[in-house]
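There is one chain below, alone, in structure tokens, taken in the form predicted alone.
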Amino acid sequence: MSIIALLIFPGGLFVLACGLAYEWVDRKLIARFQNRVGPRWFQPAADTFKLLAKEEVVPAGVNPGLFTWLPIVALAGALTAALYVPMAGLAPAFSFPGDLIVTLYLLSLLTLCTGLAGANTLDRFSIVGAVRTLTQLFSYEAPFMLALLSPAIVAGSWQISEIIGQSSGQWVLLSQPISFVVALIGLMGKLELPPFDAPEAETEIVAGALTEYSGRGYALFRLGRDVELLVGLTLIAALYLGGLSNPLDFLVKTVGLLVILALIQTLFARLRIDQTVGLWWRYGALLVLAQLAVIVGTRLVV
């Protein structure tokens, strides 16, 4: 059973899968929302077959094995990261105290491994990428981080089920609405998603740190990328949405934090890596930080 879930269910192939839907999904609402038809169904899964069958190149200058393995690991992280959080409204595959903060680090290592793909190479393009990549990481991480963290903090536990369970089905978001802006705004900085696209601006630096990246290589990063949205999602419905109790629920909330997300990049322009750091950085885990505070001060009083 341990296998099947590794590879199967809940993990591999199904997170793989709705990883696919759900990039279709932020695809098709981007497209509605600014008056265009958008991308069939199976788009998603046809661009990454295509990359997967085509040649890999291997630049020259580049450490071969770092060039080869970086997209590996972050695909590698992203799934582990799935195992540990109620996926399709289910219990988590596998549970442990402190596997709240393990999940955190592993949703981390596909941005580090991105910026360590453009540094690898000698493309200016990659580099200047992998900059504004490892910079936007320093300033998202810990605001979101924070902002997962703080349901912990007030359930007084770091083990996702039984801070689920300790909510009893009470949506946090109502107590803690800071920190749910908070982890949502850092989740599309960690995805790179616009508004907070400065990293891989096409219009400016091809496709950022993976300017050199092609065939298996790019379509690993692309699923990695799938793969932490969907975690990412799960991850703040079922801390802040009053848990996920069924595939349904799972289904309404996930999508409906989605909708969220294809508003924002339907209505925002692209910040400049400026705006994107220093405002954040400054602001967003002060407002965490003193939004727990007052709820641990209440608390106390009580």
The other form holds:
Amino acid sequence: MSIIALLIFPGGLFVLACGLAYEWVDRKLIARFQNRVGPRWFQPAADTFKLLAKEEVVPAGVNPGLFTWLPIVALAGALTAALYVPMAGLAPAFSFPGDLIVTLYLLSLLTLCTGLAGANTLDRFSIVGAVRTLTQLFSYEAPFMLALLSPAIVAGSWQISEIIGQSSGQWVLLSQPISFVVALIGLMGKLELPPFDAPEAETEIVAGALTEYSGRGYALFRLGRDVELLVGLTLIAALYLGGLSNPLDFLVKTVGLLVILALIQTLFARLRIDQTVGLWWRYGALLVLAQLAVIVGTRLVV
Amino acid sequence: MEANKFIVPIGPQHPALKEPGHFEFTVDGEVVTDATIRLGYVHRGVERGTEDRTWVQNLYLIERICGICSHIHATAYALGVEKLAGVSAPPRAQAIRELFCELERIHSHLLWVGVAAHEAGFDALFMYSWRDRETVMDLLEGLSGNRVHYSCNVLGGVKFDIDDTQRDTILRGLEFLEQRTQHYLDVVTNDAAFLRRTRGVGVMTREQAIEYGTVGPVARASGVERDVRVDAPYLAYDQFPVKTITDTAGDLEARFAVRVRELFESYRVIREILDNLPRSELAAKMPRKIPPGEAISRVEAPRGELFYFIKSNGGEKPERVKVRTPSICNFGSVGRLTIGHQLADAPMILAGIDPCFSCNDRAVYITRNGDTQRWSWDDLCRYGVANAE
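Write the structure block of the form predicted in complex with its partner chain for the protein whose form predicted alone appears above.
Up next: the whole complex, starting with the chain shown before.
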């Protein structure tokens, strides 16, 4: 049973297919918001297969082992994280006390691998991209974690299924709006979606940390990002939007969140990296801390 | 790469550039500390080419110097040759030329708004402004049959007349464009997220603008009132005048605002031309051989002052045609303005001058010993004088 959970459903193939589908929805929505036609439904899959079939060029001066393994680790981290969230509205495939923390760390693995991949090459765009990726990681990571931990504090548990069970269909979004917004924006920062795409701003540093990647490695990084989008949306929907009770519920809530993400991506101009850092530490972190203080305070009083 | 020096190369092939140029930004962390510019990747030998073609054939070649402001090049050339021949185009032809000039300015400025927004990662504005730009492209196609190289000029006049149906189509198109432009003006001056990338970025004072020799909207955004259409009216600009649009801020926001506000002037003057189109022939007779002499022709291209020097020896072909495009005047400012800014701002400051690379690549000067060469202003003057003789 667990091998099926790992490879086919809810992990593995299902998550990959679903991630590609969500990437398509995202791209299509942005395209329509921008008055473009947008890609056909199989375009993300076609991109992936094309990249997988292409030759992977290992540039001179890199550590070949790292160069090959970083994308694999990144994708593996994202896929593993998928096992601990209520994918497709069903109970998580695996669950243990404290799995929320593990999931959050697994989600950070992709960014970390991207940064290392950039630092591993000699390319100047990659290095600037890697520095920006890691700078961004340090700026959103703490607020993002705090934002996802505040429902856990209210529920008094670090286990995802238990937190959802505790809220029993209530929308935590209503009682903790700030951390919901921070979590959602944090997810965008994690995925380097516009307007937080300074680490891969194509008009400055081509493709950022992944400039030197082609073929399989690039495909795996892209897949990892798609999976992470799916996992992140699932996690936020489950924690803040009253849990995910069935596949339909899952679909409606996650796609609803994706629409909001696509709107934000369309509406804003790219932030410079210093502006991103400023935004997170000046507003994001402080607001979440303030909300956390209120939550802890009320718990102490009640 | 030297020690302690981290250089980010932009170009010759780079997503930020639509044409090849090479920019090296020395950065300290994210801050640009030095910038060098190398041009000349798309030198096509156009000036030399003109000497092998007849006066009429050159119109075809010269219109292809630029793929955005094609008409203004042909107009500048035609005006110069007409001056040499002592012929002046009939009033209706002059007005139609001006009309094309302004339609071209509209499409050029709308294109620039999109490109510059894209540099800032604001793709929504990019897509919408380019969608609306199609309106003016359709108008130009409806008038001339072509979207890019309208080839409306002949020596001594124009090829196309404008009839009433075309007039109504243009007016309808302008109405739509004016609404949209109003919206874009609102976006570029009020959108908080976008202003974070443009306000106070790449500030050039009035003194700097003059010192660096900038022209066109870049200079006007720094408060330099310089517009050939107003200062030395050509075509029908004395009959259908435009106002000089200036701004005092000198930053990227001002460059956006000046260009967008210039669009309204263009809409207004096009309407005026269409309402009062003079009645006359479309072209005057031109001699096949142009009398010997030299002529200078200055016009205001969408990017600034465009300068033509034309020399004739009395034959069927010009002896020399010298083209100085506005971008070459503005490039100097990029190197200075990026210093001290974030690397992320550099492509925007570059895009802020609306660079057009292949138009300004006139000559390649290759030195074999050592890579860099510094020429002072006096050196450049001496070089220019020595070569003119």
